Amino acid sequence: MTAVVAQNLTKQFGDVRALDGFDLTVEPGQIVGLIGPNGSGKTTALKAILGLSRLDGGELEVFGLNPPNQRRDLMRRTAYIADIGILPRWMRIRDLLTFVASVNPAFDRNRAEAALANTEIRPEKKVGTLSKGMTVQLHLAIVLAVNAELLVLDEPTLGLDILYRQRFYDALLNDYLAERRAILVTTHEVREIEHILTDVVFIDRGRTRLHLGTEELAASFAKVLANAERSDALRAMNPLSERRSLHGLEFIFRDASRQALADHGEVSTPSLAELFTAVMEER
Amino acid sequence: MMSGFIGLCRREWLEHRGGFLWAPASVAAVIVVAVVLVLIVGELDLARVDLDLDISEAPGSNTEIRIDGEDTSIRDLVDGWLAHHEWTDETLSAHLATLRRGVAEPFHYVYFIVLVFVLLGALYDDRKDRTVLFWKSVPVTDTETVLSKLVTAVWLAPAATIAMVLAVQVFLLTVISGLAATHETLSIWPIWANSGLFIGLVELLAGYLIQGLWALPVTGWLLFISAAVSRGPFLWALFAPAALVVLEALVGLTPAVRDFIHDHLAFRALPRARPGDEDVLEHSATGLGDSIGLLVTVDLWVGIAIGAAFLAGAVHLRRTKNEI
C-alpha cells in the first residue's frame, strides 16, 4: 500500500500560501527527501501529513487514513520526529520508555535500550540532564524502535554539529537497510542526506517543482562544462540553468540528448545540489 | 486502550509528584515537628510563669485563671485539663471528630493549590516547552490526553492528600493515647474506638470523589483556558470572567453572567464551597447518605454538563492548536 498520496495540496496563513498545490507520493521503502528552502512549505507538508493541522484544499491519504481524524490509527503506523531533540526535560529516560511502550504497541523497548547501551545515556538520568547530542540519541532511539511503516522527520539535524549529522544519517541508514521502511525526511541542506536519498522532492512557495528518483537522475539531468564561445549554441538548446564557475561556464539540462551536448563540451551528472540550485533558479 | 490511558495517567502522576505527592507530605511533616515540638517543649517546666488571666468580665464568663509564679508546664495545663474534663464516648466523639476534620483542613487547602495550577498547566506547558509534538507522537486521541489529566489530577491524586491525613490522624492518636496513658479518667482503648478514624476516612474518599464532579464546572474551565491561551492561563482564567462581568455592568444589562458564574461557577473548586456556604467534604462527612443525596441535584448535574462544553471546547483546542 502506498504510504501517502498527496494531491494538489493548499494551505493559507493569512496571506502566505504556505502550500500551493502540492503533491507527493511515498512507497514503501522509499527514502524521500523533502527538500526546500527555508519557508518554502516543507514543515507545513509533514504537519499535515501527519494529521497536525487541517489543509484548506487537495486530498491526503496516509495508509488509506484520513490524518486529522484517524490520528491514532495513523500514530500506530507512523513515527515521526518534529522538533529533534525536544523532550520532557522532567522525565527519567526509564520512566520515559516505560511510558512511550504503555501507549504504544509498536514499540520495542528492548531495541530502544539496546541503542542506549551503546551511548552514554543512563537511563536513571534525568532528560534534562543530557547534551543537546545526546538527547537526540534519545529522540532517535525511541523513535527508531518503534515498529513503524513509515517515519517522518522534518529537519533532524537541526543545530547539530558535523560529527552528529554524520552519525545520525548512519544510524538512520542502518535502520533502514534492517528494516526497509519508507521515511520522508525533509532538509534544507541537500548534501547531507543526497547519499541516503531513492526519491527527492523539490518544494518551493508551497508547490512541488520536481519529484525524481536518485537513480534516474542521470537519464533525466546532465551537466556541461563549457567555454565560453560554446555558451551560445548551449543556451540555444534551453538549458535549466547557466553558472560561470573556475572552469568555464556549466549549463545543466533536462532531458537532452547525452551526445548532442558532448559536442559543446564536458558532460557529467549534476550533484542533487547542483539540479537543485538549477531549479530553483528555473522558476 | 485502557493500559494506554493508565500510561498516560501514570506520566501526569510523574510530571506532577511534587505537588501531589511531596506537597501534602509537605504538611504531613510540618504537622508532626510541630507535636513533637510542643511535646518536648511541653515536657520543660516553663520558668516560673507569672500568669494572671482574668477574664470574669469577659461577657457569659466567671473564669479566673491564675498561676501565681509557680513552676508549671505546658504538659501540667494539659493534664490538668484532662483530668477535669468528662469523658464519655459523646464527648470524646466530638472531641475527636473536630481534630480529624481539623488536621484534614490544611490538607484540603494545599491540595486545591495544587490542582488550580496542575490543569492550568495541563494544557500549556507542553507547548510553550514545544515537547507537545512529542506527545502527539504517540497514537493516543486528544480526548484520552486531556481526560487522563482531569482523571489523574481530580481523582487520583487526592488518594495521596488522603493518606498523608490518615497518617497524620494516626500520629495525632498515638499522641493523645500516650498523654491518656497517665490519667485514670480517660484509658486508651475508648480514644481509638472513638476516632472516627474508618469513617472519616469513608467520608474522605466520598468527599474527594463528589467534589470532583461537584467543580468540573471549574476545573472544565481550567483545562480549557489551559489548552486555549498562549499566554498567562492563570490570569485568563481570572480575568476573562472577571471582564465579563465588568462589561456587562458598563453596558448596563441585567447581570446574567454575572448571577451565572457565581451561582454555577465561583468557588465550585474550594472544598468548602457550595451554594449557602455549606461544606461538600463536611457535609459527606455527615453520613455517606448525604453524599450521594448530592448526586441527585440538579445542581450537580447542571455543573458536570457545563464541565463537559469546557472540556469538549479543551479537547477540540488540543486538537488543533498545537503551537504558541
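Take the two forms, find the largest set of C-alpha atoms that superpose within 1.5 Å, and that set is the rigid core. A quick note: this is a predicted structure, and the numbers were derived from the prediction, not measured. Positions refer to the first chain, counted from 1. Compared with the form predicted alone:
Relative to the superposed core, residue 210 shifts its CA atom by less than 2 Å between the two forms. Once the cores line up, the CA of residue 95 ends up 2 angstroms or more apart between the two forms. Once the cores line up, the CA of residue 122 ends up 2 angstroms or more apart between the two forms.
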Contents of the next structure:
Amino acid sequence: MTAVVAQNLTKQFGDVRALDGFDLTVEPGQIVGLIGPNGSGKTTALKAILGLSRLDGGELEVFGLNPPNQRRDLMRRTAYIADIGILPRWMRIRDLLTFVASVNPAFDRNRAEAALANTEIRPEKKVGTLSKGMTVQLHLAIVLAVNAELLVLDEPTLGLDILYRQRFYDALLNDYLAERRAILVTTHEVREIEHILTDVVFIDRGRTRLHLGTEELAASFAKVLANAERSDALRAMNPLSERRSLHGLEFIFRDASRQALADHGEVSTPSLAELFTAVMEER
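Let me have the form predicted alone next, following on from the form predicted in complex with the partner chain.
Left out here are the partners and the other molecules; the chain alone remains.
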C-alpha cells in the first residue's frame, strides 16, 4: 500500500497560504527528500501527514487512513523526529528506555541500546546532563528503534557533528530501509542526504515545484561549464539558471540535448543543491 498520497493540499494561517495545492506521493522503500527554503510549507505538510494539523482543502491519506481522524491507528505505523526533540530532563536513560517500551509495543529496546553503545551516552546518566548533540543522539536512537512503516524526519541531525550525522544516514540505509519502509526527510543540509535519496520533492510557497526520482534527475538536467565566448549561444538555449564560478560560467538546463550542449562547454550532472538553486531562480 502507498504510504502517503497527498493531492492539492491547502492550508491558510491568516493571510499566509502555507500550502497552496501541494502534491506528494511516498511509496514503501523510498527515501523522499522534501526540500524547500524557509517558510516554504515543509513543516506544515509534515504536520498534516502526521495528523497534527487539519487542512483547509485537498485529499490526504497515509496508509489509507485519514490522519487527523484516525491518528491513533496512524501512530502505530509511523515514527517522527522533529527538529527539536523534547525529552524528560529528570529521567535516567535506562528508565526512559523502560518507559518507551511500556507505552510503545513497536519499540525495540535492544536496537536502541545497540545504537547508544556507539556513543558516550551511558544508561545511568540523566537526560538533563547530556549536551545538545548527545540529546539529539538519544532521541534518534529511540525513534529509529521503533518498528514503524513510515519514518518522518524534520531536520533530524540538527546539532550533531559531521561524524554522527554520517553514522545516522548510514543507519537509515543499512537498518531502517532493509524492510522496505518509507522515509520522508526534510533538511537544509542537502549535500549530506543527496546520496541516500530515491526521490526529491522541491516545495516553494506551498506548491510542489519538482517531484522526480533521483535517477530521472540525471537524465533530465545538465550543467554546462563554459567560457564567456560561448555564453550568448547557451543563453539562447533557455537555461534554468546561470552563475559565475571560479572555473567560468555555469548554466543548468532541463530536457536539453547533451550532445548539443557539449558543443559549447563541459557537460556534467548538477548536484542537488545546484539544481534546487536553479529551480528556485526559475520561478
